[in-house]
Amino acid sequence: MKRAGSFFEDVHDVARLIPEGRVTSYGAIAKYLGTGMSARMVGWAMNASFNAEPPVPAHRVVNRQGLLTGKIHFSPPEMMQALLEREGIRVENDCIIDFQKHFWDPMVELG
């Protein structure tokens, strides 16, 4: 990927990308764009992602484990979830269920 805005509007660029009903993690979106140590800088992007045009579907980027770490950003918290099961995502306890049948990697779909 040809990177020529800030970090964060790159992040936001490949989250917009994450199809419907599928999700991907904030350390497999650092790993695409080169930084692989910066899963929490991608958190930070998404969590700056809410007022961003277009919009970024933040609901779609989870830990590594598939858990809902991001849910705290969301008004109200429970959102996350809602907008996930909304694509047909089934979530029990804050887990993705099926995390790797929905898992999303930039490095494979996008090259």
The other form holds:
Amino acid sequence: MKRAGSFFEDVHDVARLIPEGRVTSYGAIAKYLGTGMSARMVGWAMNASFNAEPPVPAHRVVNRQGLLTGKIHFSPPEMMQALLEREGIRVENDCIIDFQKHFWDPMVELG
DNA sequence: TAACTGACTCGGC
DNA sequence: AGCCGAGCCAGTT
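We have the form predicted on its own; now please give the form predicted together with the DNA.
In what comes next, the whole complex appears, and the chain from above leads the way.
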């Protein structure tokens, strides 16, 4: 893992590595960074990601259930689902279909 | 400066 | 099987 600097910068870095058509969870990123249970911070970092450069695909990060909990922070909120569907991910009722199938684990993919 | 909040997760009841 | 409480860390007020 590369420690770019502050916590949220690391989160941004990992989030940017998420391949297209794949998704991951806050907890997975938190665990990868070694912060363990601080999944909340990942979400908070995502909030800052909107102003980050280069932009972070925050729409590929959802909660452990595959639920688009963060969509409310998008403008409009429906954009998150739209982006995911555009990448071939089926989303229904704010929930990713076959979430585990599209799941991208930084611990496994990045080592 | 101290306190609160938050796009989460886990464990217990 | 669903609801409730606790833990986590950093940024914001």
